Structure formats: structure tokens, C-alpha cells
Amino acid sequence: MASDNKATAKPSKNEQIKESSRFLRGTILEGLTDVSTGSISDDDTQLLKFHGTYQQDDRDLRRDRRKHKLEKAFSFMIRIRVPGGVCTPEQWLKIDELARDYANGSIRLTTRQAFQLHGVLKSNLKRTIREVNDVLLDTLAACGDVNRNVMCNPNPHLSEAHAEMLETARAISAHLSPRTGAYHEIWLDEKKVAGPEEEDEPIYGKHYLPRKFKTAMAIPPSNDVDIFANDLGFIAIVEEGQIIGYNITVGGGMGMTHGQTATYPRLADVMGFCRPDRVVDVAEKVVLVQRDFGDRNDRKHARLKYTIDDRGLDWFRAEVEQRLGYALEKPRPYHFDDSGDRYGWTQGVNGKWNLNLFIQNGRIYDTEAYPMQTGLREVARVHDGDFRLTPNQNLVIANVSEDKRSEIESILHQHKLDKSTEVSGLRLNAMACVALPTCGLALAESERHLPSLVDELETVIEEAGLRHDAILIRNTGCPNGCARPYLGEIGLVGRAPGKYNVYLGAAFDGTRLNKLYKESLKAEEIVNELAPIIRRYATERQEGERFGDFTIRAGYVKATPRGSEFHN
């Protein structure tokens, strides 16, 4: 068990910022009205994350602006919560409008089923967030040291249980949302109803959580949410079409720091089982234990995964059960087949149709050859169902009525969207974070790198006869893991400009981490390193053997049974 001496150490600067913030208010309002700069103060930049926005700058322009003695080209990324990934056509049209009016013209679908708008100037920040709220979406708690957007399997064709799980995901999201009035005062101009000294955060308190907290829900056999990468997860146990309860997972997380072996990605443990009516209660109590025992002195050691590794799963379960007032049941059997999306048209149990489109890296924009954003806008204008953002950055046009299907198919064909999935299995299972030029943490390219890398690898794939084989490849610009690279059968993590650590050996179903294969490979060296492995896989694989499993059996890497052995 970790020493409790840390409790007497000095809290991190972020803890001090939260304590003096007056429940996330800080001086954000004053900063928004300061026209002398396009930025916000350092302390308020940290608080803005709780409101769903990150201050960024265009790193492609830094050198030139410095040369001309100009401040950085500041702008803001706005992340919009979409619990369970489901939004209406009206909401889609509003996000599209905001992207064109105030952002950089594109929409980004995130790996956590949220929207992101990039390039919003400070002068447009408030009106953009206000208009998001006008269509009953919000940005509150999309970032920051709180529970973030709650994920769940978005595909309604699988069973009626998915509709139930979606409502549960929304209930968790609502219950774990911050209660401070700061968001409504700052962005919606609502009058403060109580002074800071009277305000209360019944779950979070004035210090909120030690670090970000992520929650997901899955229905086997699909693990598209990568349930084990989350701090908290609920695996639905379905009998005769009904959810009888959930296995509870705790302690997952992807982030680490290069060169610091005390930091590592970790897959969650299965802690117990609970009935459906107790899910929200369990979620709250898990958050409370992490609130009270997470490390507030070292942010690199502040996630729930370290709390559990330091103190043990048995200790953690006992703490949760003490607050619940009852014992959790033993976990029930379950099985996952994969962590990908099911593309094309499928018919749901309600008789309506669902179309899963491939969206490369989640980026929606128009080109002359591929007017994707315009096409989806036209679909939204006639669609009478909903849209569902997938955890793999793709999009489901869901609940399409029979009489609308042909009209939507015509629009998709006109805008060349009906061919979106006619690509290799490798590309259909590729995922990247934003990275450069806007992410301040990026060490290398990701979104701008992965498509061209896949282009090169597809030549090898085609020659090996593997065009239609699904291989998970994930790319991030830094080790923080936003695109869950440590669950990629091929994982690429930025180490420096143009250099990547290459990881191999994750499980196709998201139940095993990968391991470092080559360190600091130049971008132009990656294909030459991977090509012989791919060719061997094509000729030597066993029946049903996945690429990640093969790389372990063939001796390229060792299996990683637990996060603490990731660096071994």
C-alpha cells in the first residue's frame, strides 16, 4: 500500500487554482472582455477546461509570428458533450453551422463520442457556447478534473438492450455533472443565485477530482468503447434480451510520460456486479473514493489507475462498498469479439435502418472531390431519426424510416458518401488524435500523418492478400493516449518531430495492451519495419489468429499482462 505521507505534501498548482476559483469562476468573465490579447490567463486556461474548452495556438505559425513580434495565433477548441453519442438532426445542423461560422470550417468526431470545434477565436467563444446550449447540448465537464462524456455502444441494431443502456449512460452523465452555477453565469448570462460561500458541489467539493475521469458502457460481444481503457466501466450482462445487470470495471487509463516508467497505461479490473437500478449509485461512490484518495500532489500519478495499483483492488472495493452500504455481487461471465465498428446498412429491432459511415480520423469537411460535410448537412435536413457518433470516430445515420432510406441513399450517392467504406480493413480500423498544429502537448504529427502512412502500408497489405483483414492501427502525437494507441495492434506514439515509438501486440478485442517494439523510429522508417511482419502474418498465421496475437507468438514482442509490466 502506498504511504499516506503524500497527504502532507504540497498540493499541485492545479489544486490551488481550483481551491481559489470560486467553483470554477476564476476571472474568466474578465478575460473574455480583454480585447488586448487573444488569450486567457494561465489560471483561467486551466479552469476553462471544466467548461469544455482548451486554449490553443497554431504551432505552424509560431516561428513567423515570433519573428514579427506578434503574440501566438491563439484560438480555442470547444468540446461538446454528447452522452452516449446520440444527437438529433437539428443538433447536427447547429454544430455544422457553428463550425462554418465561428470555427475552422470542419467538425471533428472524437474518440469519446463528442464533437470538437477547432479554431474558435476568443471574441466568438461565448456566443458559440451559448448557441450550443440553444439546441440542448452543452460543453460543461467535457474536459477538466471531473467525469467526462459518458460513452456507450451507439449501434441500435443489436438489441433493445441498447436503448436501455443509452438512457443509463445519460443518467450517469447527468448525475455526475458539476452543480456549480459558474457555467450558466459565464456563458448563458444567467444571474447568480447564490454567493460562492453558499454554493455546494455535493459530489466533487471545491477541489473536484484529482484528475480527469472517464466512464463507458459496453454490451458484449462489442467492445467498441474500449471499456478497459476507462476509469469506470459497466459491461452489460444480457439474458433473453434484457439487461439483468452490469459487471463493474475500474482503473483503466491510457496516459503515460515518455522516459518515466512510474507512469504507464493500464487496463481496468473487473470489480464486481450490480443490478441496473444501482448503476448510478455505484458510479457516484467510485467517484467519491477517487475524490478522497487520489493523488493531489503529483498529477502524473493522479488517475484512478494509480490509486488502485497503490492500494489494491480489494481495498478499493471495500471502500466503495462501505459508501454504498451493501456488497457488490460477483462478476458474471462475458465475452468480447472485437472493438471495431460494423459498417454498412443494418436493420434494427424496431424495423428502422442504420448506416455506419467511415469518417477518416473523425474529421468532417468538404473537398472538391469529396463534399462530405455538405452531404451530411443535406442528410440532416431530411432525416427523421438521429445521428450516432461512434467511439472509433465514425458516424451512424440511425433510425432511418423505410420511406426516407431511398432519399438519404440518393444524397449520399450524390456526395460520394456511399463509397466511404470501400477501403482496406486497415484504414477502416485506423484512428488518430488531432496533434499538430493545435494541440500544445503534441510531439509529432498524428491526424496529418496516419492517412499517408496507411496509404503506404496498403501497398504491403494488398500484396500480402490482406486487404479485407481488420488490423487495429492507432496513432497519437504524444504519450497521453487520446486515440488509445496502447490498445492498437499497431500503436504509433509521437516521440519527437517526425519520430515515433512503435508498439505491437494488443488484443483485437481490447483486452490486452501492446508493448514497445521499436523506439524513436523516423516516420519514413515505419513501413520498412512493419512490412516484413505483415508479410509473415499473411503466410504464417494460424486459423482465426489476429495480427496482435501473431506478433506475440512470433516473438516480436512479449505480452503485457498488466499495466505495471508495460515497460518490462
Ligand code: SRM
Contents of the next structure:
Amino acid sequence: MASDNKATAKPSKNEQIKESSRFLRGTILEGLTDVSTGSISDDDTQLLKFHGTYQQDDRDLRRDRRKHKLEKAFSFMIRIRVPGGVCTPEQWLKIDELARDYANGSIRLTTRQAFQLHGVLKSNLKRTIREVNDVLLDTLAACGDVNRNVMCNPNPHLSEAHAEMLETARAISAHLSPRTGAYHEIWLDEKKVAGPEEEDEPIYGKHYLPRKFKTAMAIPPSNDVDIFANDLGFIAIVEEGQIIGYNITVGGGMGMTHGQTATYPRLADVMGFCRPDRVVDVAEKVVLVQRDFGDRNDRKHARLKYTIDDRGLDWFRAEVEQRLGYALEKPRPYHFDDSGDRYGWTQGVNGKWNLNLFIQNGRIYDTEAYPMQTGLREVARVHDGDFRLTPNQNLVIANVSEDKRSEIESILHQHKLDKSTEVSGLRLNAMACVALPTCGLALAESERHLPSLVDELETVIEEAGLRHDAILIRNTGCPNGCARPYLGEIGLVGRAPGKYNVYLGAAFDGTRLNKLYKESLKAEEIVNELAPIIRRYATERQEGERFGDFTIRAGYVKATPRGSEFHN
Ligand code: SRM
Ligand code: SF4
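Shown: the form predicted alone; wanted: the form predicted together with the ligand:
Starting with the chain above, the whole complex follows.
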């Protein structure tokens, strides 16, 4: 709920940092050249996020560094924005090269169709970001209190409507990008065209947004972008192959804080419908209302979901319509089937081929047994189509021409990538956030926890005859929700080292949140807790019944009809 003392409360510290930053400049340039430390000043670390980079430290090394009176092992995570998740082979090769030259060697595909590099030292930060820009990608607004990477369905094979939607996603992304010259000055050594005092951010103003803001687009029946987890979403309504318009969704978000019931995950509401040529306008006006009314005093209450719950959807729609100067139409019927990826080869409407690979946790790296990073590099060297990062941390080798397909297949075979999807339905639908050792907010392991948990669960799954059944399992190292755990049919959320809250009962199509089933389970207790439920599901499920629906029908948890009832 909105705090009653709002009128007297002070804007949060971040508001002041933004205000005095001269449109996101702060003292970043000076900090980058200070060789006395591997870190950056506290205020600048907040500003750096708008530039797409986070200061982190290797948490595995903290104790040892402290013991030896050394400063933390600081390094930077760089997030590279890829609207709609589409990149070229040349761009892939550059990210791969940067990962090996300046980062920790691996590439991370994120849950929002972006790339992340981890472990970049301050001395290499500028050149890495500059080289990202050299291949026409960027990091601006990948993080920070602005609109982030815009997601859309990555499956080019499905229809021409998908190509149209990708262009719209790119248009939203470009329109909502910050206009400050700071990014070009700091990272690309471009000369100031105007002093910060003459500069303007026509959409954001000098305080930018109260909090991060996320946008996604989807064409039903695939909800792979988890549209309802976004602040703003556009669901395409397609008639006879044409997008006739979009249902507009507002107020989704996953983040919450353990023990603070005023914070909760929330699924977006459908607010109205607009024609395709009005999408960018609608996106801008939704952002403007949140800019003006979002809570700037309490960052835990600053997302659009709380603005809407505090003031009501009707109020919100009226504010948006007033700024648009026209009324939104009534939402149209739509239906989602699932929120997972469609693996394997498919042929597109353009005759080209697409292969959806499974990448565990989105982490691309080589081991002796599985040289996937090398394999993908070899593919990129010969590929004449594009790559698509999926919102489930996987990868599509897309738009492969007929005459390249066998060459690519043979590279995949040599590097064992052709076997990537020969795993259980549970693993194919598993997602874990990064967590330790890089994430400063992690309370427990996630990326380094989920694969072994799935190994153990697979034994139960196999015995129960469920190897090919898709069950959504999502793990995060803290309640912030980066792998959208509250939309997992099984959700695991870190509470403390080795301890997790277990949630059950989300819908397979991303339209219902899950509910707390067991609190603070030890990691080693999770399999024993889940095994009997999985066995019962195998024998008692009704025709077509999904695991999440079963856990509600069987009485393990109550359904969560809306975010504000998540904790009830
Ligand atoms: Fe996230 C913060 C990683 C998707 C909600 N997220 C972080 C930080 C930057 C930690 C920090 O602030 O210091 C994590 C960096 C970890 C690391 O070492 O790389 C981090 N978030 C990620 C990624 C990489 C997870 C992944 O494994 O893929 C995802 C990057 C997406 C991207 O490309 O932009 C990522 N984060 C999400 C999502 C999922 C989504 O957007 O669909 C969510 C839930 C949706 C939402 O925003 O509500 C999410 N991240 C958060 C939050 C909680 C926000 C809130 O409203 O409470 C934080 C913490 C914060 O903002 O204070 C956070
Ligand atoms: Fe870090 Fe928590 Fe996000 Fe995982 S969910 S990446 S632990 S902030």
C-alpha cells in the first residue's frame, strides 16, 4: 500500500544522485581513470547502471581477500541490449571475443534476451563497451531507471507477423532510449555537442523514472516472453495473418522482499487495445504516467505495479488516455498455450530453417566434454542468417538457408550441440538466475544449484514416467525474481545459504502466479519434499492437466488469483 506519510517522506537517495548527475555523467570518467582502486564511487555505481554496467565483486573470494586485507575482487558485469533478442553472426563473434579477451570467458544469455559479460576489470571496461558499440550493439539503458531491453517472441518461423512485431519492438526500444550525450562522451570519446545544461531528456526528464521499467510483446499462443511479468506489454491480435492491433498490459513485476508483505510479485492487467500504428505512442504515455506518479520516496514501492494497485486500473487508463488524446479500445480475446521454448528444427514461412537449442541457464562456455562455446563460434563463422536469444535463456540459430543447413548440422554434431535437447522435459523448462558468485544480492546459490537439483529430480521423473513432460522449474538466489520464479510451476527462491522457499501452482501459460508451499527448506530436503507430489501427479493427473494446476487441485497450495493475494 502507498505509505500515508508520503507527503512528508523524502525522495530516495537515488533521486538525488540522478538529479545532480548532469544527465548520467556524474564522475564516471574520473572514476574510470583512478588506478588506486578497482572500484568506482558509490554514487557513480548507481549511474553506471544506466550505461549498462554493474560493479560487482567475486563473492567466492571475499573472505580470503578480507583475511589478507585486500580490497574486494572488484569487476564489472556488462549487459548488452538486444531488442527482441536478434543479433547477427558478426555481433555474436564480437561478444564471444570480448568474453574471452576481457571477461571471465563465458557468455550469459539473460532471461530478457540480452547478453551479459561478467568479470570485466575496470581497466578494460571502456574498451569493452566501445567494442560492443563497434558492432552496432549497445549497453545504454540495459539497466537503470529507464525502459530496458524490449522483448518479443524470438520464433521467426511462425509467421510474417513476427517480423512486423520485431520491428515494432525495435521502434519502442529506440523511442524510449535515453537521449543524454553522456553515454557517447564517456564510452565512445565523442565530443560534447551541448553542455549538460542545454541537454534535454524529452521523455524522462532529469530524474528519469522512479524505478526500472520493462516492456515485452507477444503473439499468442506463445507467451515465452512472460508478458504478464512486465510493466508494459503488447499482445498481438492477429486476423488472417495480419496484426490488427495489440491488447495493452500494464503493471507486471516479480520482485519482492522476504518478510515484507507490502512487496509482492504481480501479473499485469489488460488495460485496452490499440492499433499497430499507435503502439509507440501508447508506450510513451504509459511511461509518462509512471514517471509522474510512481513512488520516488520508496524504491521498494516504486514499480508501476504499485502505482496501479494504489490508484486503480481505471485511474491509470484515464491518465494514459488523457495524454494520448484518444480512448483505448476494449481488449480483444486472446489465448496463450505455454511460456516455454519450441525446441528443434522448424522451417519458417520464408523457407529458411531455425534451430532452437537448449543452453543450460543461458551460460555459454566450453568444457572438455561439451565445447559449446567453440561450436557456436564455428557456427557463427559460416552462418548467413541470425541468432535469436530466447526469453528462456536459450538460443535459436535462425534463418539458416537450405544450403548451409548440413554444414551447420555437422558443426553442431562435432561439438555435441546436436544433443542439447536430449534431456528431460523438466530440464528443458528450467531457468536459474545468475546469483553467486557475482550477484551482490544473492542469498543462496541458483545457477550453481539448479542443474544438480534437476539431476536428482530426474531420477524421480524417470521412475514416474514423466521424462518427456514439460514442467516449469525456476530458481533464484533471492526474492528479486530474475528468473521469474513466481511463474514457475515449481519455484525455488533463496532465503539463506543452502535454504530455499518452495512455491507451487503457477500456470504453464504464464497467467497465474504460484504460492508458497514450504518455507526455508534445506537444499537437500527439496527432492524428498517434491518426489511424492511428482509421483501423485504421474498417477492422478487428469487428461492434459499441467503440474501447476494439479498441485492446486490436489490441495498442496491455494491458487493465487492476483499479486496482492500472493502472501495470503
Ligand atoms: Fe534482475 C537485480 C540479474 C532479469 C528483477 N538482476 C539484478 C542484478 C543486477 C543484481 C543487482 O542489482 O546488483 C542481477 C545481476 C546478477 C549478475 O551477476 O549478473 C540481476 N536480472 C538478472 C538477469 C541477468 C538474470 C538472468 O539470469 O538472466 C536478468 C537480466 C535481464 C536483462 O537482460 O535485462 C534479470 N530481473 C530480471 C527479471 C526477469 C524479467 O525481467 O523478465 C526480473 C523480474 C521482473 C521484474 O523486474 O519485476 C528481475 N533484478 C530484479 C530485481 C527486483 C526488481 C523489483 O521490482 O523489486 C532486482 C533488484 C533491484 O532492482 O533492486 C534485480
Ligand atoms: Fe541476483 Fe536475486 Fe536476481 Fe538472482 S534473483 S540474479 S540472486 S538479484
